[in-house]
Amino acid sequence: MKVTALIRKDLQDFTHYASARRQAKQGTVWLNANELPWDVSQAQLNRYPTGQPEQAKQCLANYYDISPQHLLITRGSDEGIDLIIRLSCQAYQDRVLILQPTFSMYAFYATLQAATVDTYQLSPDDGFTVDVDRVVQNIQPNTKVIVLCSPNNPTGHCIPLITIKALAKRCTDQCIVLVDEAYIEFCETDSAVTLIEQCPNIIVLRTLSKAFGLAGLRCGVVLAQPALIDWLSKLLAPYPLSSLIEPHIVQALQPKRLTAMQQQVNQIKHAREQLASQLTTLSMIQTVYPSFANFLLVRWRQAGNIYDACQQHGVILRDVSSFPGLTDCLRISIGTEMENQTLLQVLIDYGRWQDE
């Protein structure tokens, strides 16, 4: 498969912007960005940075598993999602498919390019497991983009890679199948970076937001074949990450900051498995479904009535009840062992005064 089949035809001839600091990546005197050339920050930041930087891009490949050239830097996986659906999607001509209830950015993104938004509604009936053929026969003609959110955000439900696979291969030469992988820390199941090489139409995104807690640094990542990170860079912004930003993902990606995030992690699956048993017990909740991710999906009797009695007491729930398919539907972070017990605690007061 050729790459070039994937991307859009009115962008066959578009090259990058040729930054300065791209035509040039050594030298001692930088005379070419119209820079000042005192640093009084005492931090280099009178340079522009590098548009890519090597030592973070060689950490991140290392902890994914794959070699730099499969990778791209952005500024949170937002800015992944925008570029994949920018490259591939002719403003008023194609289609992004996407699987719902799930991360409202991807249908922004899509509308933001005048792509038409297609959705497959996933029923919680069925733990909102994806059937391929089902899939398959909602792609059109000029469907561009299918997103997969796995762990899925709100419903926490993983999809298998044999899925992701599958889906993938029934659409190679037509549909970038884009796989946001944010949660995935959280999950017991492989990367579907294992599969860029066997479906070069996959791209990944990956995050140091959630399970690293760097949510601050908006660090994403895109991970997918050379060729079409090379077709994403030409998209990118010239400078989009600051300088200050490396050491901190550098320092994030060492082996004892790896132990201890892996550390928080299960923390984070053993608090969210403790909470789920404690909510059940609650007679104003109908449903907790099952999560891989760090939050719960539930669905209360109530749910405007509990989601306003938690702000009252300032534990703030998000309310994702307009979602499709999950009417009275919160979604809950998991806490601090501390927060989860507020939380518990507010949810029985409010049941007491309701039953009183």
Ligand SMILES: Cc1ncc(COP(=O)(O)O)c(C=O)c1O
Second form
Amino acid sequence: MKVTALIRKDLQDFTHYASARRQAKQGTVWLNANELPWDVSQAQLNRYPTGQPEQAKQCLANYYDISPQHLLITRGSDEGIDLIIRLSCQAYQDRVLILQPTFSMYAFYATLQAATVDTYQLSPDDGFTVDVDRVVQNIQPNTKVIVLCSPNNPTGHCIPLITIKALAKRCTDQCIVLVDEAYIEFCETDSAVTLIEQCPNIIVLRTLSKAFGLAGLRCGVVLAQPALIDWLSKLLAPYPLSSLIEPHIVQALQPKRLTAMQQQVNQIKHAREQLASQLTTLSMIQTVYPSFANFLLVRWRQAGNIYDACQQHGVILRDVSSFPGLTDCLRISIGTEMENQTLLQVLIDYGRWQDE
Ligand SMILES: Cc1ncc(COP(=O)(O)O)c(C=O)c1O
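Could the form predicted in complex with the named molecule be shown next, to go alongside the form predicted on its own?
Everything in the complex follows now, all chains and molecules, and the chain you saw is the first one.
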């Protein structure tokens, strides 16, 4: 496969902005970037940062079990979605195919890029199963990106690797298959990173915002074949990452912290199952969907009233009832034991009040 087949035609000759940092080779007297010479912060914040901090990159590469050349650090995986769509979709010509219901940012960035958004509707009745043949039927000649979110937000279901691979193989020279694995640490399946060598059109997104508990850091990671990573890096802003990010990434990936992360993930998974079984006993609930992430999708008898009742007691849920196929659904992030119990108590009290 030629990687240029996946790149927007009007970008084929695009070269990245040669920032002062990128251009500089070596030296000790820095007079090239219009910075102030004094380090008032005492943390070298008077200097522009390097685009991709090397040590952080190496630590991430070790964690994802791939080389640093296969990896790009971005401002959250949100930025990764934006870059991939901008790289591959020509405005007013190309299309992005998404599997609804799913995370809203895919359609958001596609619309910003003036790409048409096509949707393939998943059904809760068959556990949101993805049928490869039916997805392929929805690929148009100018479809450039197919988005698979696994585990999917907000349904919590996983897409088997065999399905991802089959789909990627069926559109090798035409589409990027973007696999968003923001929540994969909460689920037992292997990552689609293992498919990148066999399927050069797969791009995987990971993040430190979820299992690592570092949403405020804004560290997303794009993983793909080096040729695609090189292309994506051309689209990056000159200094995309704060200089303050690197030590936090390096620390988060030390063996001790990885063990702690795994323990917290196990704790969340246990709490998820416990909360799911407690919720199913409540009469106001229609369905608690199985989840492989750190949240539960729940269908209620009257979602609007439940949302308001929770809000009145300071418990904030995510209203996803306007997502296609998710009427009366709310999404619950798994909190601490106390937070989950607070939610349950609000629901129990609400149920009692309804019965009176
Ligand atoms: C599926 C999915 N992908 C990506 C993101 C964005 O994550 P980040 O914080 O890395 O930008 C989210 C955030 O909720 C998400 O649910």
